[in-house]
Amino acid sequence: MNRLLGLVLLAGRRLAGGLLLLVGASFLIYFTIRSAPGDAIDAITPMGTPPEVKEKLAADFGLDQPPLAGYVTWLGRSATGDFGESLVFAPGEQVMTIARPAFKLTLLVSGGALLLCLFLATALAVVLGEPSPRQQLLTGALYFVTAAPAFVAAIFFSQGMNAFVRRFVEDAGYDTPPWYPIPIYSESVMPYFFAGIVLVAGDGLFMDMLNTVRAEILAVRNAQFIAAIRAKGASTLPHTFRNLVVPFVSAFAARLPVVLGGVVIVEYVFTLDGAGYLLLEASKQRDFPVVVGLSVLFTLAIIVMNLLADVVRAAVDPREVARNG
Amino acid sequence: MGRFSRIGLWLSGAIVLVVVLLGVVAPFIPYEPADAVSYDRVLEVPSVSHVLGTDEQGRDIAMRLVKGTEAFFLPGLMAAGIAVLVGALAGAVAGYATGPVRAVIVGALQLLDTLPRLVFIILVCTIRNPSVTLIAFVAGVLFIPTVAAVIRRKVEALGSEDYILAHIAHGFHSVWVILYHILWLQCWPIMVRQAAYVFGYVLFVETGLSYLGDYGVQEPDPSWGNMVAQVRSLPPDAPWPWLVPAAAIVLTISGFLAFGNLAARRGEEAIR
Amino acid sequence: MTATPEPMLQVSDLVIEFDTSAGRRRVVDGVSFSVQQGEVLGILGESGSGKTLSTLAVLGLVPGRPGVVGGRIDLVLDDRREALLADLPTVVSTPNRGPVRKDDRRWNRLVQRRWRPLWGRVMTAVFQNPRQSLDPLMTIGAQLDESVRLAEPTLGRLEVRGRSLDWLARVKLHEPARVHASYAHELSGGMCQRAMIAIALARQPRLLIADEPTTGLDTTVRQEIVELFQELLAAERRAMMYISHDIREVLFLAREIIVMRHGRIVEVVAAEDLKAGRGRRHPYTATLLAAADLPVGEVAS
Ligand SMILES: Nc1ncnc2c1ncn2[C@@H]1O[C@H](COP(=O)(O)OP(=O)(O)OP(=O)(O)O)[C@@H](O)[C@H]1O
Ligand SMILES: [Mg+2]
């Protein structure tokens, strides 16, 4: 009971901290906007924007007020999910209306990629076991291969796939798959799957994950209490799993920002309908409310992930509540 | 340190050395992108006169590769410098100070840490004139918390060690002890590792954005990223104009990361 | 007196090596000893002399590589003799030059085959660091229940809990119910140690290995723990290997004592003889005795 109470208190404190961070981050984002050179409104809107649109935008973002008052106005609107209307990308459309489905997709792709990465890294870590000099050639090669930025990996991947399909499907006279040649826009789920693979294989994510996961698994496997459990004749598996939950959740949460960075460019390379593509497209067309809305959403995702990770950690590890109690 | 790691250190060190040399030399090589265009030698395969072949506009790829280092070299150094210097100081303060000073620094670091880096860089690019220098500056600032976190852990671990306490007890000023005995003597491997990492990140962002084409380096100025971007229009049987810069990106990033890690490991072994 | 029966455990010529940054190191070098049914073997020796590793080898739990590379470990159970390291030669290969090699996979399989049926039922251990020996994420009660259930699989939930509380009371923990619901980080070192002893004893092993179970405890608690061991062992005729830095504890509990130094056994002696100062002592044993204000007797040169 005591433990449960401690957990609830910790979750409450973390929630408050998360809100504070969100306010702080939105403050930084807002003042980045305000720091625009010259007349902010001209700097951020595309040329030839009608004056009434500019006025509405200025009102939405509190640009017609002094910075702090403007921030409060903007924060108040944003807190209700109102990030204004899109200017160019989908004129007149609420930012949230276009951002929400795109963002869901992006979270799905990055979360899926991260899970896949965690799974593959764990599998390889179990197969490799204790580090030995003989494995160094393999890990060295893997290190090199997975260090490519995700967008370079994406290009290698799509070029390789295209060459493969051209050679063994098209030239052989079979029907080409709907996603060929990459990248073309298609309804198929394959490009999302490809994006996931590329995210796992790029940005040094995999080796980073492998090293972490491997160290954690070895640390638990070689822990004194595992020897003690073995010595008393009990199965070590349940104990091992339970003790790996915290490091695994931490490893997952800590890498979400990396993947959310990678996914932006990868979505663009594969022309996926995600938030990354939307962000870059909107930024290119200077559709400023969309860019700001998405920036807040990305930040929110990271804060929520850290919050969840903290709560899971505290739920699994009684020391966590004691430490932060 | 095993034999394999030593070989890795030498190899990655060689890559770093080559990139640094190119980065230093490149600004002094005269190159006018417009003059280099020559439509009567488009997409030539590598030969003696064009070691790495020519691209779609008949420009020498080797030359563009060398000049392309300019795009990220100085910005990368700047970002690494900002992240490591400010990060080390902030980390030391967060690890040593108490009370409100610590609370403010820790809060600020946590705040910077929640911003998604690439998204924030794109936001800044939307609002301001998107030069690579600005991008690198923002990247450097966004990496401050990462550096500070490792430094802070080290400072906290060392702060309670007897010899550090002894130095302070002997009357050395604690600022001196932190700056010299902890940061300079003990944390340099960490800083080398982080600096290499930040440099790699700047290369990644610069080439990534240049590849996308709206921010970063614009054609006709060369960047490894916009060289790779030619992949969009190249015929499948002429891959070298994008393959060469793509390989250069992978080699450089993995080289810098590996060098940072291995050099730091060697340093840590030597300190212990 | 009847002839000494066959020992329950016999270890001969045990060799343990490790690869370190400075190359191969032999940390246990040809150690031989035996433990009689229902008796206590005391192990003395300075820090790093290989006491822990020798007992871990008996348990098949030597960490690190290559670990056990030579020797025999024979166990006699109900008149059946089992040679635990009989297959070691197929796991270890001796190249012409350089140190011996060991196949980790085969070794792990060997351990699973030979030791798995023995862990808990035949032998178990109380390790050197009590707090690190407990799963940090589970209550003491859950871990003790696990032992009780393994020893007596037919018990119902409430019976298991009752048995666990009994064990906690037997190792003289006050407020057994509170300890049962606690996590390791909420208990003192001494309480963890007793909980660990309860977990080990609840398995009712024939051979208990206790590795410095009193180190880090204050004097009164030490006394209690030592007496606890004597009480529990005398009642159930279990055999024990007892490692300690405290020669008095060892003299109190053990019938036979081995003294280790630099990975070798330098002396095997009956506790009686040590107490009485009979026979010639190895110089290292002599310093141990002298340090504890015990009669040294004659010292071998
Ligand atoms: N995994 C390992 N790798 C390398 N060396 C090891 C390893 N485990 C133990 N050693 C070394 O083996 C030697 C014997 O260790 P052991 O733990 O058996 O000593 P001990 O007699 O139990 O000492 P103490 O009284 O301090 O517990 C030590 O010198 C130790 O450094
Ligand atoms: Mg020991």
Partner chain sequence: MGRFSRIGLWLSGAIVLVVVLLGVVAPFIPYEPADAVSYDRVLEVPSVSHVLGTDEQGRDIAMRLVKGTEAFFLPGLMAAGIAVLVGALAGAVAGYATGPVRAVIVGALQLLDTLPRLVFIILVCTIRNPSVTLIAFVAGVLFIPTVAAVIRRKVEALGSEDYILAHIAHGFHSVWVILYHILWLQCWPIMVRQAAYVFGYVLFVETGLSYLGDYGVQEPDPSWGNMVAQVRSLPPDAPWPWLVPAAAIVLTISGFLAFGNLAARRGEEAIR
The other form holds:
Amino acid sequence: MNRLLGLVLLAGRRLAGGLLLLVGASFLIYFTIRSAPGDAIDAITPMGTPPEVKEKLAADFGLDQPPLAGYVTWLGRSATGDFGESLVFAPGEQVMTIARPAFKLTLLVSGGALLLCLFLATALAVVLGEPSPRQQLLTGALYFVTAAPAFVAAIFFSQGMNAFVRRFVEDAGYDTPPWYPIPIYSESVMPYFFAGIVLVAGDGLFMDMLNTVRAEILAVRNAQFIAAIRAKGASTLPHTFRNLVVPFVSAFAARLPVVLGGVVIVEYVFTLDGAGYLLLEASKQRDFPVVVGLSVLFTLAIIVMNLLADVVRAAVDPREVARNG
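Condition change, the form predicted in complex with its partner chain to the form predicted on its own:
Here we give the lone chain, stripped of any partners or molecules.
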């Protein structure tokens, strides 16, 4: 009972801290975008538009108020799920109506890429075992291959895939796949798969995950309690798995911001209808409500993931509750 109460209190403190962080982050996002040069109303109205029409549009979208007052108004609306209406991208459409399906797709691609990265890193860490000089050639090559930023990896991958299809499919007289050439809009799932591969291979994510996972696996394997269990002839697998849940969840949560940052350009390269692609398009068109809404959703996803990671750590490891009072 005491542990359950401690877990609830910990989750409550983390939730309160997450909400404060979200308010602070949303204020910075709102204020930064409102302070950008130019006028969003001028961007969506043709030359010669009467001033009274511009004033009405500014009032409708809350752009007639100072940034601080505008933020307070926006915060009150957004707390109910109303992020306003799109100015340019889809005029008159609710931001959440546009952003919700795109953001779900982005979370699916990002989360899938992280899970794939965690799985591959775990498999390779188990195969490699203890570090040895003979492994340096492999690990050095992996460092080199995965060191490029995600957008650079996306460009190289797309050009390489286009060259492969052109050489071995198109020139050979076979029908080209629907996703060729990259980038092209397609209902095929392959561009999403390609995006996941690029996210795993870019920004040094895989080697970072591999080093973290390998260190945790070796630490558990060499722990005294595992040696004692092994000496008794019992299986060490359940105990190993239980002690790896916390570091694996922490590794996933810690790297989500990296993946969400890289997915913006990767989605644009592969022409995916995700939140990253939508964010870039809305930014180019100065669609202020859409940019703010999507930026807040990205921030919210990171806060929620870290909150879940804290709850999982506390549920699996009682010491987490004790450390936090």
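C-alpha atoms forming the largest set that superposes within 1.5 Å between two forms make up the rigid core. Positions refer to the first chain, counted from 1. This one's a predicted model, so the numbers in the text were calculated from it and none came from an experiment.
After a core superposition, would you say Ile29 shifts its C-alpha by at least 2 Å between these two forms? Superposed on the core, Ile29 moves its C-alpha 2 Å or more between these two forms.
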